[in-house]
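Heads up, the chain below is alone and in the form predicted on its own; it's given as structure tokens.
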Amino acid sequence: MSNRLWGTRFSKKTSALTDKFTSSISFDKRLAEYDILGSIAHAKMLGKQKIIPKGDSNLIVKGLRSILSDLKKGKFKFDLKAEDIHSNIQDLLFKKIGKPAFKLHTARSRNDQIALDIKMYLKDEIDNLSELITEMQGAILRLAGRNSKIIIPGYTHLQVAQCVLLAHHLLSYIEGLERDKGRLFDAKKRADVLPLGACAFSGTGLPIDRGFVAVELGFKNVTANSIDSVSDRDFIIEVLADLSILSVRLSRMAEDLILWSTKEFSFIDIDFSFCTGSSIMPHKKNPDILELIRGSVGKIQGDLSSVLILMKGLPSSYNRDLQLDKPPLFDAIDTVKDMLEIFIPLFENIIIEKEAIVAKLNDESLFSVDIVEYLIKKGISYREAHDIIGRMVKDCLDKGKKISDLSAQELKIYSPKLKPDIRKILNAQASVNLKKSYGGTSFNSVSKQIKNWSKRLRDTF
């Protein structure tokens, strides 16, 4: 008999050449322990239904059991020589057990066994990413925390804007993560169907239990098409997708912990523990790190595209393609849990350069809609008041004059609504708390956020 699952069939063996280039036990291997565990459920519901012999059953199970114990101890021997995984797992067993080991195969295909691996691998890795997820948006909150008080020079376009509280700026980062969870988690809901007694392609005539298997391995519930069980990737690439976006959002992160980083800004410091050093000039501290996460995303949206690619121009059913979707697969979910796991310490040791930042808050160009929302208050549409502040600005603050030495009657040449009471909101701190629509900058407001975010994320500063 033919150690290979299929030989049988063939007068003559496969060149060495197509033995290397068909094989995936290279990257399959990661699979291994859910193709145990589901070789496990089949081999239960086979003696259950009296499909095999319920000692036969027994006897699988047990070899797969301890097969799935070596694995965990690293005594599991991997076979580089196999086809696939699956191949792997089966020449174990006989091993192990003899004959039975021929039975486990009954009523399943390679095609469907596959689907139901990778939907397993998956639900945990989703479990997993969420939980680095939740670990990061709890260092970003203890550092909003602990400089809850800091106000920063806000910028749209890269040039100065507004004044925002600094918290207010690192809770945006929470909010958009929480969204990416919510991505893979309802990527999860539609992964977590049962996709194994599909066979091939068609189904079976023997009387196999489904739902059985579906309860034995917490799936919660059974694709209703054969067809499509096996030969779809959506899962895969809806998951991709959504490490997508979330690795987007990581890179402009970066990319703003950079900007934070230089002496232009010096808003931040990084930590030295994630900067590197030049060859040639002694004094360089440069946050190749964060530099390297910004590129890495590259990547990611390569692996996407490549899957995207390669379901393109399928036929329905299964195609042997589809063997191709793993290493992108697994690429982007190492590649994003790398940066999680990076960002996480490097949150938490960042150190807020206090002085610097109060420094460059004495630009009042950052309370020119502060006045200009004074006008309005008092009477003034929108399209004047910006008019009168834009001739204030355009007089004063390009020609390197404050609005605030402004005398009374100098104010008045602009519009007799302007009183020198505006002084009083011509500095950031009551810049910042002017700001009280809800989701706006304000402390009480952000004060809020915090105290939310601690609930939700069940962390504390």
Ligand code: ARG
The other form holds:
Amino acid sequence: MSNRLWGTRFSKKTSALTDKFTSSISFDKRLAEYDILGSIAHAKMLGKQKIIPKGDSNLIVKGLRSILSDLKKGKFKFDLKAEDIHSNIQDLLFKKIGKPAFKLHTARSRNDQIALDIKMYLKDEIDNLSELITEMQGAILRLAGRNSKIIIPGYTHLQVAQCVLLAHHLLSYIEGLERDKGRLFDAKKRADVLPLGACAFSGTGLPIDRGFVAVELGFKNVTANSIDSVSDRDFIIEVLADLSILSVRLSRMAEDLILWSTKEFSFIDIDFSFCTGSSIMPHKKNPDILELIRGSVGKIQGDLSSVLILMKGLPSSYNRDLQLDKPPLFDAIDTVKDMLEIFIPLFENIIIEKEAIVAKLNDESLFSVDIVEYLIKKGISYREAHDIIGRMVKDCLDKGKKISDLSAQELKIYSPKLKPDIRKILNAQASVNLKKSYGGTSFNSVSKQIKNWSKRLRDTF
Ligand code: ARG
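Next up, the form predicted together with arginine (ARG), please; the one we just looked at was the form predicted on its own.
What follows is the entire complex, opening with the chain shown before.
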């Protein structure tokens, strides 16, 4: 087992159960790289400030670099009996350079060290997540671009509502994903503040240079209050909240696709490579991936709840409870990355069932709002127009008639302003093209959105 960073004041050995129960190495081992990089910057600063001799500082940095290279080559010896990754690394350093290793922990505590490690990890993971989100947006945009002329019946309350361009619907996902990215970047800004130098919680009497460490590690700023530096886990909660919102979006997108792939809708076909079968029903082709994406949201919301409850009522400064912030954080990040990673190729391979979609556009109730607006343009109030068209739709439904089959005389019964020229707008193309309002579903508006997003996403890379 790694040597402990404490213990001389203990008159007895700790029980093996205590060691097992308190150890965090099984999960904080994934912070190894950040821990080493943080230690390199810290050791350089200690040397520069003459807190430790320059020769020792150089030796420590060299030793740590060699541990880092071992880590990258997969040769790092994780000691699963160590208390944590900090002790594991300290121990390996001692084995490499001997006694000067003992000087590394000068003017530092594991309390500020762990806060640093998580912030460094999070900043990198936010960049990785954001890249994946951008790739996802790209996959959706390409699907929209390939099918920019396809009109689908749109739904509210899951009841047939009005025609929209399929691309318009897909672009709505891209908008939401952009907000998700923005939220993560906002969280990154607040996490980009160096906590190292807070030591246990009160700072230090040694002449450290926190600004130097911040520059070395690429932090924008240093924390202004040492107690806050070791107490704070807002940055974890923020990211978990952001991931919860993102995962809710992914679940809703998954649900749309699940519905669209049913026989009842038949809007899309999900490629075989992203479906599964049934052990009893030979005909089945199930959208299990999408269902698992939908189902994973519970896990991520659970991770958020777990950290919120962990933090509730916790006394200020460092408490060991804080060790338990990491498993839910890692779980949420891993899960969301997995969800995005599989959603991207699934989107790339979606087949649009054009003929089945066109067949669904004959339903004239899709155009009722267009006829209301036709009457409004002729000076009838919205309320009256709604009533007139409501009566007409009801009669047609009751008598099994189509609006487009009504004669001039029959139309007049509802309003003298209703003329047979309404037939011109009783089709999906016309209906969509009437929605010229900014952000609406007209061909022109949607093609502008596609152009705009192509440029924005290209600029991101
Ligand atoms: N494993 C601890 C954590 O994750 C590291 C800090 C421990 N600090 C201490 N004073 N025991 O929070």
